[in-house]
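In structure tokens, the next block holds one chain alone, the form predicted alone.
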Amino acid sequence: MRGLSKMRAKDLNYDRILSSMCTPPHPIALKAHRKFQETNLGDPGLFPGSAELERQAVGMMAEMLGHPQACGYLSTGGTESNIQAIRAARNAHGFRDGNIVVPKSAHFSFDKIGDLLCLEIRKADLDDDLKVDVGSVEDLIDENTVSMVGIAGTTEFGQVDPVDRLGRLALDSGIHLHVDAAFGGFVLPFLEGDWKWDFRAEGVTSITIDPHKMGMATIPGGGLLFRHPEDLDRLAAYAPYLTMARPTALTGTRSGAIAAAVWAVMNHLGREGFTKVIDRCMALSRRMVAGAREIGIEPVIEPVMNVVTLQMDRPEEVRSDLLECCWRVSTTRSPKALRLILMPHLTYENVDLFLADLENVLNRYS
């Protein structure tokens, strides 16, 4: 064990972190995570309990999303639902060598997915607010494409892509439409106003949530959604052994503990307290842009979730100088921007001692 402690400290503490999207997750989550981490969903007549936790926990999620019919199953995450959503549209459509149409801004996965899948990728623009542009989408499109692709929270930017105009593209179109929620899954049902980037938007037929996220379940814990069930029935695979003979999970044993976790947290803080996380990590966001605009720095968007990017010359030295005083961020492609994400774990402290340093860095290069 004292190896082990040795290299736990090695890990970083979560308070001075900026650039991940994860955060430590609620007390109710890890409590019901020891209680069954020795659960296989893989083989859920085993664990009837465990599976009936998982049904439950997606159902919520559904309701959630805006359709409370909607089917599916707990992932590891982001990446394997996302490569699962666009497996089901390619095997819908029948042939191989086909392409999705994503935006600029998509999540890194979709390079793994064409890779995986044998599928082109066709990268869309982004409009002057960071959003795909949907025509650009409509002029990628051809007779081989099988899925298009709208993202709710872009990992960069935190923006999110007009879903609405996308759905009834696709359906014009006859392709499917993904959304990437992985992390505005968990942010946008709570916030004011109504982008309809869910299930409500006619033409979604698969949408990726991440409750390890802003959902703050433990790791791994994502979460896959399907408008019809014939798109999730198309991932099955047949197993005879285990007690469920087909199977639709990409991978074959699976923790119930992120079932029990998901469970518990969703049913403890339910809509209101979500709300309260969520505002609060709004009002850290608003707090970062003023103090930024204190000393003179501008976002790159007015922040449409709690994802701040911050305008300024020679973001990867601010970036490296920072890792000095010990803080982690990260950096954007294009624009070229500071990014920080203001996850459940940070405090005012936090922002105004980051703002503190970010004001002696940047004086050094003025």
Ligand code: 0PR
Second form
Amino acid sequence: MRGLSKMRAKDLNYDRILSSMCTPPHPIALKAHRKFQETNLGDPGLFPGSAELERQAVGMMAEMLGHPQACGYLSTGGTESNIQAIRAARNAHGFRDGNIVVPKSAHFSFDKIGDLLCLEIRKADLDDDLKVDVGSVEDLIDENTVSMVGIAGTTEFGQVDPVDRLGRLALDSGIHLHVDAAFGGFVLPFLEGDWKWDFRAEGVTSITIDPHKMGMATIPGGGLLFRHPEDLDRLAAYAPYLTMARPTALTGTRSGAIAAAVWAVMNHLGREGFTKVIDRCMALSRRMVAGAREIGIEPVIEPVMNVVTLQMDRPEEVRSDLLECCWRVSTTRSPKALRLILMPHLTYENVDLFLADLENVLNRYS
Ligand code: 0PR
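The form predicted together with this ligand is what I need now, so please give it after the form predicted alone.
Full assembly next; the chain just shown is listed first.
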């Protein structure tokens, strides 16, 4: 154990991490996770309690996403959910040399998908607010398009695509529409505003939502939901020797710990608890933006969710200078900016300390 402790001590704690979409799990999620660690959802007949928790956790997310009848499973995270959603869409079309149309802001998991599923990845332009341009999507779709993708909470800027309009285009053209809400899935339902980005938007066929990001569950906790059961069924393999003959997950063996963690944290926090968490993260984000403005820096967009991007000429240099004060931040590609995620582990005090260090670093350049 001493060897392990030595290695664990090398890992950072989350205090000064502003670059991550993960956060320490809620204590109740951790407790639940430990209790179910050795169970296996890959053979659910042996662990019916864990399987029931998964069904209920998926049901709670389905309700949150505006379609209580939606079906799906708990994956290892956004990458697996995106792969499986596109695989289901491709299988629905029954051909292999197709394409998918994703926004230029899509997560790099879609590049992996192109490679894995032998699909051409077509990238649609963004508008000035960094949302996908629906006209550009329309120009890129053709008879070989197996799916369009909209993002509810882009990785770099936390922006939300016009899913509603994409949904109408999807219905008109008979193409699947997958929404990647890996990050935004546990943010948008708790924000004020009339977002129509989930199953409430007609035409949305599947949604990626990650409990291990803003859902405060344990890693690896992903979610994938489908509007139509037949799409989930398109992922099924045949394994008659298991207690479930037609498993749909990408991985075989998978711990029930995540089902327990998601179930526990969703029941414990409920709508009210999550709203408090999100309110606080948004207040931290507003403080970050206001403090940045005081030292003459503007955000790229007014934050939609708890992702703050600050315009500057040389964000990579600022990033490495901030490392001297032990701050971990990241940068964006286009437009270039310093990227900060205000996760639940951050405090007002640390936001202020960060802003003071940022001002010092920027003064070196002036
Ligand atoms: N879709 C979106 C919109 C995402 O932001 C991410 C990950 C994924 C899909 C893929 O999810 P998984 O990583 O669960 O497969 N977004 C973060 C990113 O790649 C993940 C992350 C988390 C990165 C913590 C760094 C980190 O320290 O930027």
